[in-house]
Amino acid sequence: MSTETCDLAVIGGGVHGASVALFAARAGLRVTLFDADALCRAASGTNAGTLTMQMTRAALIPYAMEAHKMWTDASRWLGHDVGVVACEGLSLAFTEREEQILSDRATARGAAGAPIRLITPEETLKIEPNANPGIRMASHCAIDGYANAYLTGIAFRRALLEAGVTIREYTPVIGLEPTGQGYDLKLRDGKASARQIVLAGGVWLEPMMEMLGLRLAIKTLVNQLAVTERAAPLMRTVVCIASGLLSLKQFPHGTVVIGGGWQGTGDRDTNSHRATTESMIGNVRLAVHAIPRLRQTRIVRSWTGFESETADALPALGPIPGFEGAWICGAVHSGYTSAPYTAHCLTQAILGGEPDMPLFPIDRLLTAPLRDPQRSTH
């Protein structure tokens, strides 16, 4: 069997992983990336790309809005465009409880930092002139958008090439043993060596924590979206529903992108998921009930990808205990927000120095190891 070799192994290809195996490779690294997949097209490349600070953990604000810093100057850092559009974002509140949720939200987003403010109807609806007159109050924040998660997909590839990262898609790894200098990786066509890993993997950290002995929960979320034909403009703004998660948003070419609360139905094991017509019709009238305009469009095209999350829905982000040189980084409700700067951050930390922001170790998090690491595929 051909045997790889390099300074940092990234298994999982998605934004968090491609972050770091950019970062890391710009910094001297060798660098080698694994998906068991395509590139940046499992959750990374399904989501509807949304860069919010109303979905965001209040405590991961401050990493999400250096993150919107990153994203909307993606050409510079990451050398190629990806399709962002940074707007104004509006939660909506149609009942007495959802007004309750955004106040309870903008006081604790708008302490870590996050310019939201409560705003009433009036004000609403002239920033929103197509939003249903009957809302109660809304939250407003001046920074919010979303990019194009196809796009952001081919920008990293380009990237991480020019950075001289070897891609390994298609690859899973399917063992991993500690050697005292590093690990080694079994592949179904090989193996390969690092001397540091990072396990990248979303809703598959838990199986690949299993290799190590340690036992992991992760969450698994089947986000179900649809996108409708070229309409009139019918918003200039992201709007989502206090209580229900629902995003919208309509692309620069006419496009309105429906992501939100109903869920599509899967299975991580067998890594299958699709859209379910319960949760379309749920989607779809939570979105018409948010821009009553929207019943004037047709719904063209829907689609689920899966969504990783920890017990606190915040990151898992940093040095895994018992194991030197191994790492783990995402699995975070709202992720794709804040990707850039939690990887730049442990980036840091795999280079030996001091990031910029704490880290979020997983100690919190961690249940009994395990007796038999599992040898499972991802």
Given for the second form:
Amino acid sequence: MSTETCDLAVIGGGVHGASVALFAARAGLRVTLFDADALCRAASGTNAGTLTMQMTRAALIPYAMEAHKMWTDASRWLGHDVGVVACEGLSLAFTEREEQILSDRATARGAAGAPIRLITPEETLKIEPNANPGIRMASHCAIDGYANAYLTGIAFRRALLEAGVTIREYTPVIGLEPTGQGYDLKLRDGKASARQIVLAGGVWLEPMMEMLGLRLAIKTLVNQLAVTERAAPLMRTVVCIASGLLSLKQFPHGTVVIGGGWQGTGDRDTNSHRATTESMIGNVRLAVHAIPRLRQTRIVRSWTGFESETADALPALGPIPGFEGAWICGAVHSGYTSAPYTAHCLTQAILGGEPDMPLFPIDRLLTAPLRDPQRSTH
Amino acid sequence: MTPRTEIADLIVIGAGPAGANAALAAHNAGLKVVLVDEAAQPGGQVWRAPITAKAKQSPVKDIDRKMGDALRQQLVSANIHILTDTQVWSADRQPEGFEVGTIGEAGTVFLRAPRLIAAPGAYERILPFPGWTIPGVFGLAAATALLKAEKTLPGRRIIVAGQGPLLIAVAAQAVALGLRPVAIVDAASRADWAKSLAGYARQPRQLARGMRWMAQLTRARVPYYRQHEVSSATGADSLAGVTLRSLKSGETRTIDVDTLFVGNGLTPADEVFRLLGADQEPCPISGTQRVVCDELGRCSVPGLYAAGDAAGIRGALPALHQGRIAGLAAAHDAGALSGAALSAALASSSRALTQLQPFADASCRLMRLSGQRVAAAPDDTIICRCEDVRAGDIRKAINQGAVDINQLKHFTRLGMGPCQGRICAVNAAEIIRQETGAAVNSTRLTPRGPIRPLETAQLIGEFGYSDIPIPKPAPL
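Having gone through the form predicted on its own, I am curious about the other one (the form predicted together with its partner chain); can you provide its structure?
Every component of the complex follows; first up is the chain already shown.
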């Protein structure tokens, strides 16, 4: 196994890591991307693909808006198709309490720059004629849409290869050692070294940080989804509900993906997760409540994937304190939407520049003292 | 409205020879059993009940019909609690045992029990060839289902093709219906059949039936192409012609027909086992995977038992005994049967199984579909019919870096349609294996529910908005 030192080792080949690797390689760095599995096969390949502002945290809206532009323009910068469709988005309220949530959220997100406005049931039904006429109010966002998440891996793979990134799939990094000039990466059968490293492991950021002796708590959500068989056109927007626990969209080939963050069961350490029947019934009921004609479809498959979240549900994005040339990228609630842009900002910092928008340094999240710096430089 | 839950000592999935006998054995030992089957009547595939008047009235000479009728009678007499016309769509492990989600006329019903015997049987395989999805192409197993249930077959000019004993059974019964096949196309050679004869001879009754069928075919002068396979079929909206190819010389000939029955062996229906995380192993005889179980049917998941073809393709008669054994084992493990009583009760079935094994192996060998034959599919052959993924698309995806079948699914949508990968995955796996040398564990799709496509209306039932347990909203 070659121990040639690369400029940048990215550990974790999801949409965050793959984007950083791509941008860094295009800027001229020699980049190796490691993943314990195949590229974009965890959250980045199994999430609902929603590119919505309505479920994005207010503080991330400016990033998500920029990222939305990138996603819809993927053919230009990525060069490959992720099946992105830009459309309007609706979030529905069925109760008085949900009306309140909706208007609070629309206000906060609107203030952050998302073109969200509250609309009447009549207007909602004009936009989405198959929506439940029993709604009390909706919030409408002109900027919404979705990607076909399972295409993320093949699209990035092609782009990364074209950019000259060395892709090492099925190659977990099991140890990290600072050398003074960079880092040694311990692999199952050998080692690699890099001048700089980026940890981009999603839910596995927590064990990755432990390799540096740092404690960063990452919450693991087990999001559950379901998909119908191909159906005649039923809807044309991304439909959510006020609480955020529904995301619905019909793909051009006719299937309707039902998501919203209902929980399955799973365990990060064994990388096992599965759907529960309770969540499936609840989620599908909610979907049918929003778009009653979904009752006539068939559910073909349900699946689960991990979503990672920091303690404050904002990104872990920036330098790793105390470790020169080590960076972290990820752990964002609804991170898929913002990923290309947050990764772009981080890459600017890695290259020694000033990011277009501020990073989210992790000092606020570290709960344990740093490892003795004397030891760590061995 | 929350779905209804039924609680039992034992859930049995599948009311074929294996499942029905498992249910009977456990019930007789005192367990509270619930038996589920997706068909209207018990019997499974081989002992399928007649549905039409024509099928019911035809003289009961057939051994499968007799066995099936007897089994149905036994289930009625024993007053076994059976849910027919009911699909199993979920299987979960819980602290206290298993929960199985079903959908039937009553909507969604959950079954709970500390023990579960799964006897879901097998699926038929078809060696994909260009044109295999044209209307007018049927499986051999579909033909036997039609013969048993309705005593009829579609078509005027038919070809019966594939491999294994079903070929002879379907062709002969077609002749008996006055529908003389234009050709029988058999992948096996005379020598392959001769090798199987020793195994078949151990079951004289079955052998005699097979010989009777062969004699019928000879009398009717049905052309028999040995060591041949269907290499393509043509037709737009319906089948027009079938091209046969000699496996020895590669020579081809095209025959005009409107109907083709074709089958290339069986593969275990193992969704329940895989969803529950039971260990699998390669089956050396059939070449497919099977669930790992001990001689009493106990799987690697405590409380889960396998019986019948799911535990390795053996056929209906062994399945009867495997079912009985698993039922007795479950009763014993539940404390309803002492060790001594279990041993005594097992003796006859264990003996029968040993006796039946050579017969089962003989059939299995004839039905074995070689991976190379599948992997040789020309690029324009459809592999995944739901999503129209062709062999060439799979090879292209492999060249682009798909090294396992789940990645292939992402790259091509293979297995994402309503068949849920049941038909295509095993064939796509052969192409991956051929092209990459991948290990078996990376050639199985991750198991995903529901086990069958679910009608949304049936799944969710009637409900009000307040019935939906909406979790706490995410942070602003």
